[in-house]
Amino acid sequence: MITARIIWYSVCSGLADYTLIFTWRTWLFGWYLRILAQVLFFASIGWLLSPNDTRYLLVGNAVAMMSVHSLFTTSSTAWERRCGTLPLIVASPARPIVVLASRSLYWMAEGFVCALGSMLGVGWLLGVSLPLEQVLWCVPLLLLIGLSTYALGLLLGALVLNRTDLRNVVSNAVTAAMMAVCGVNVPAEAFGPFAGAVAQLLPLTHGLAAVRTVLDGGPAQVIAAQAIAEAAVGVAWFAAAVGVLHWMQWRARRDGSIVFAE
């Protein structure tokens, strides 16, 4: 019960933060916008080469969103520090886990509605058949997908609490890894066995190929082995994550390192 309601208020705060970034307006003609014009630039790459290589670039980048928006997250993780919250959340009962990995979680809803938007609009606009009871299939990959990139986001925003000017680097750097290599423009095999393995390590392989398997009407098992597979990668990120902050928890009680802002 005292665990929910610490994931509430966390919610709530995170929700809070997000309204001062945003208005409703800024959000839809802004950034969403901004959103849709980045998916519909690589879809229209494809839409001058073939039908199935704009259902592809469409497809590959819609998803990314979710991954996107989800490593975000390594960011908001870092702000705790520099807002001089840190400490307190340290010095509390609650275990700061349970606070960090609520407090940025409409990262998540943002890049749901980015992912689902952006495929459903930019396919209307370029023609992609995207059939919706297939599309609806879909929104639990696109939840996992989500979750478990948050957890790699977690596991990166805990790494540089230390170095929080290093935030944007690192979230930017491990984007534009995904986008290259976990198949979202070109297979995930195309940079080689080296490249695809790290791929197979990566959130966003699996659920994006289940994605795709979905919208072809591929059969079930290979979809639910992938999903799987998705959902393992994540566990195991999250499991990081919790040891690196428990980690860090149990530092910097020892020696004191935390500090209010740098």
The other form holds:
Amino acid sequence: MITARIIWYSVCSGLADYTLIFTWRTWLFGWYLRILAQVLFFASIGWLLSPNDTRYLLVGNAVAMMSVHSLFTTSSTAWERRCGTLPLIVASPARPIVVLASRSLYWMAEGFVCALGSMLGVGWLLGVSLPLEQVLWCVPLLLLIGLSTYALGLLLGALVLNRTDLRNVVSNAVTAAMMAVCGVNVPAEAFGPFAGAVAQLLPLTHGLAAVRTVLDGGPAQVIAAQAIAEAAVGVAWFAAAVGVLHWMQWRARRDGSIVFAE
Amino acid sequence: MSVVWPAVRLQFQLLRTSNDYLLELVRAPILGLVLLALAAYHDRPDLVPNAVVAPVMVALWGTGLLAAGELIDVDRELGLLEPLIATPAPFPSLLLSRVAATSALNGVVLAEVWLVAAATGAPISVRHPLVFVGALVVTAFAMVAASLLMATLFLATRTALPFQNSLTYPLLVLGGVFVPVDSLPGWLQPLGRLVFLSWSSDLLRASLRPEPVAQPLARMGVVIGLGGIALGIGLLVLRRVLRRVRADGSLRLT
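I have the form predicted on its own already, so could you send the form predicted in complex with its partner chain?
To see the whole picture, the full complex is given below, headed by that same chain.
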């Protein structure tokens, strides 16, 4: 019960941050427009290739928006240190991992809206037909991709807690790498067997493959296998994030290396 | 002229302490890799010039936007903005010099993308060196001018962040940095032609292709013209904003 309350307060705290970044107007006419344009930028490359490639690029880049937003967790985790609230969280009786793992959940909600909105909106603009029923089946897969990427974002956020100036560089570099090798624009194997193997360990790869299979009306077993793989990847990254956060907390308490603000 | 060198030095010092400027240096080669892989995967060597030019233009625009926003926001945070405006040194020259210093980073981006293309074995070479260099020079001018205009808008508003976020990809689509404006839907083409990026991207791509480049000087003139318009509006608005904030002491509140 107490943990649920801590999660709720953390979510509210994160939302308070979020409302400082955007008003509904700046979000809708600024950020959302930019997201649609980003998906359009890549999907429109299909105009120079073929209609099938347009669809491939649209689905890949729209679904990737789920991961792009979830990876903002790296930055927002680091904000706790920059705002001077991290020492208070570490010193409180509550477990810091509960606070840090919950405070950025709003990125998942935004990622979901952007992913689904761009898939349908840009799809309509480009004349790509995506059956609504199959798109709805993609909803749980999108949430799964969001969760698994959120876990990776949390781990990266924990790793940059001592170098918060690197938060944007790290999250952007990982986002760009995922856009490259996770099958967003070209199949992962296009970068060679090593990149293909790395992609199997990253969030998004399996989830995106599952979404593509759903939209193509593929077999349920394949979809289930890819979804399970995506979940397993997410659990592994979450375990790593918990481990690193525990270690950081232990070290900070031991050597007093934690500071109130930078 | 005497403010140019100190302004450039100040900006280089700030660049060394801000990792955010590294973003494009990290993103551009990866984007280049993705776009080159797209061209190779679909067996479309004719798209290699697009794949090389696009990440450079994305980085150019991204750095220009970042510089325009950061100059104002960071100066505000550091308490530099008020003294800089209060000094007798011409603020527009300071701003232009610092934006130009930041845009020098794009030289590194160009080298990075070229190295990625070379490393992946992409068939790329500069077929028209004069057009290539000329296009780079006029593009740099237009970008600095556009950055000045955006910095002025950011100065007049409370924060640069929402504008920085929203002006990236819409302008990159309109600017035809990968898909040429001629391939955009008809209703978007006139808008795209108002964005200097579209003329610059076309010129740079044309300089990498073996076919003769049609009317290079006229097209460079359009880039200079669009940059000149941005510069003119930027300076005009900047003068008005400076006069207003000096008159009513609202710099801290803007």
